[in-house]
Amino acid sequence: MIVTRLPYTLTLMGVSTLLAILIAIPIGVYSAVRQYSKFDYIMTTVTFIGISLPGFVFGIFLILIFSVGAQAAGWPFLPSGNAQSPRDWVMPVLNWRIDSGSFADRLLHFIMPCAVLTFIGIAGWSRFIRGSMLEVLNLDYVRTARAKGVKEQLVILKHALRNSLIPFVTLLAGVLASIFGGAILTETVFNYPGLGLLLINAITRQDYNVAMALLFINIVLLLIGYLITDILYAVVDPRIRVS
């Protein structure tokens, strides 16, 4: 059973956090660089709604606009659930024929739980990470180096990006876990199946013995997880080293 539902959830959980750790890194970085600009103001309204709303709130709203409301207006919509749709069908205004099982029938039911988990990666990595550059950004050496005369964009990017990246790595430490657990909320307002669905049926039909086999997987990872986390340590900081 693990096995049957644990591509979908590497697949979602991998493309989802990719996304969210290459998009929040440089809008964190440069809210901070650029403190308290227009640009700052407008990413800290958005972050803050992305960790202030659950997740599954946020599902049920795209749900809601992309799938039933345009649906409704016979706009091109998103499949609301599922991993692919049960037979063929046509999007309308484009007259595009979607084959049952194909690429592109995955893809659509895809994009909507990619979404969710993208957004809620981006707000609260590009917050931690805004903060972090925000203390290095005061610190004498990074003071030092544009006394000395070095270009600006060499002394965010070496000097104080990957020391701010120190506390970052800790975050990292779940990330394994997470990929294999999947995202139980998530998975579950689109029906998709993944180990996180498999999950919360299992204990819903107190079926323990496949709950207690995900929840003991889940702590070996992130056991396994913390281990690389301290190994990435001596990556970022120099000062650091593996014995």
Contents of the next structure:
Amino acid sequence: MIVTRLPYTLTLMGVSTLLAILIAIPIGVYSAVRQYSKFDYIMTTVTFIGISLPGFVFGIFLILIFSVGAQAAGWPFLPSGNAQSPRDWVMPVLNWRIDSGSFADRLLHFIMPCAVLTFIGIAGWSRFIRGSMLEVLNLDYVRTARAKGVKEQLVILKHALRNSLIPFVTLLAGVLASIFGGAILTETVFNYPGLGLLLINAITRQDYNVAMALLFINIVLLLIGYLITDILYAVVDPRIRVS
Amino acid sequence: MATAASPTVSVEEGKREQSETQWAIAFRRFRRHRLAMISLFVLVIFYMVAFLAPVIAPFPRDYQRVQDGLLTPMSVDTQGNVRILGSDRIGKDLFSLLLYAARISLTTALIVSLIAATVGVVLGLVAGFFRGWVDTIITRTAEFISTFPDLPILLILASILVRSENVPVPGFITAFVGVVMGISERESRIVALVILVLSFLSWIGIFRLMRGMVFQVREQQYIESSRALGASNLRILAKHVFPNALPPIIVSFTLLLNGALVSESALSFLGLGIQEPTPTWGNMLNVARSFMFEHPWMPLVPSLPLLIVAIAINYIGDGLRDALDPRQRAG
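Switching conditions: you have the form predicted alone, so give me the form predicted together with its partner chain.
Below is the entire complex, every chain and molecule, led by the chain shown above.
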């Protein structure tokens, strides 16, 4: 039961975490480098709303727009629940025939839950990276690097970014735990058959053995997260040696 | 992370700051944060509306009429009454329900954060000041609780407590909750249990903060001098240690408030927290979810206020952080 559902949650968490990191770092860096620019203002506002927005509310907004609204308007829409459709269906306007259980079908079901988790990740992390970039950019060695004529791009990417990522890495483990928490709510909203939904169903059916097993798995995932963090920390910060 | 323009302190202002108390400075800085002021205003309005729910709401809380079910906003029902935000499946007025739910959701969040902050501050003061075995016991307990992932343990605890009929809740607590939220004793039992679970899991952040601050402050010389002057432990804690640690605590209180509001909504949304007929924004959203396709306005009714309040609380926190951060004073 758990093994069949584990891949859903792991892909959801993995893909959204990766996407969030890939998007959050450039946003954070750019906001910090161009502090108080238009881009920075827009991004700080958007990410501020992002950190305030509860994941399940965001999920419902997405369903309202991309499933309910789009379907009502006759546009191409995203399916609002489950991991695949029960039968083959046709995407309006584009006239794609989508077979039940095909890759495209699964992908279309995957987009919205993944988007929710990604957005939450981006919101928190880009703010964090912006903050630590701003701190690092004012340090002496960045000035030294600029003074000795290192290209601006290189200063930002190599001198500033690498160092501002050090605190970010320590944040990751805790974030993995909160993503699992977010996955519970997101999976429930989208009826996505991962571990989170299993946990909710187990709790509502008062099946506490399953619930405890899931809690245990969650703690194991958390510990793995801490382990990865420690290893990454040594990679990012050469002052720390893994002995 | 100032969202408003960075504060530039002129010479005159610098002089003025010397003659003012810290709190006056902080208040002036806070007022300059425009979004935070607007947010504070919005939040106060929300709380006022929530408490005046019985006065403002056009219908009593439990009024229902199946014939008037699933009306769209601003439509007129069979009795000739206007349903401002429409009605749900059994004909409850969504606008009235929203107001009553605001009262439950907002007060629950406030009570939870007050309890968690008090517990965290007191335990943090005690652990940080007395150290030794007292510190060990409290810190280990806090660590034990925080090893569990937040949301799953919250869900499991809440479901166990809320479901079981035989968890005793002292009468004065249910009576208090009932009076504050305007609900019957039977309903307030569940609300009290939800408050209990939420506060049990949320005091740890403030505790850690307080303990750390005490460790920092207690080594300062003025603590030593006040001890030399014969001040008692209690006096030192209350007069010197606590006021010094207050600014960061106020900031993290806003985080706590937001966290409590969202957690309670999430719990009730999943059907594990406060149950119908007691309305909260969370369980209203849960009900509305089933009608999302036919009646897309229904989920918007509870979720937009929830979003607005969450954003407002965060902006207030942001403004407070800017106002209370002593590192900015030099700037």
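Owing to the predicted nature of the structure, the values given are computational and were not obtained by experimental measurement. We call the rigid core whatever largest set of C-alpha positions still superposes within 1.5 Å between the two forms. Residue numbers count along the first chain shown, from 1.
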query	finding
Cα displacement of residue 223 between these two forms reaching 2 Å, rigid core superposed	yes
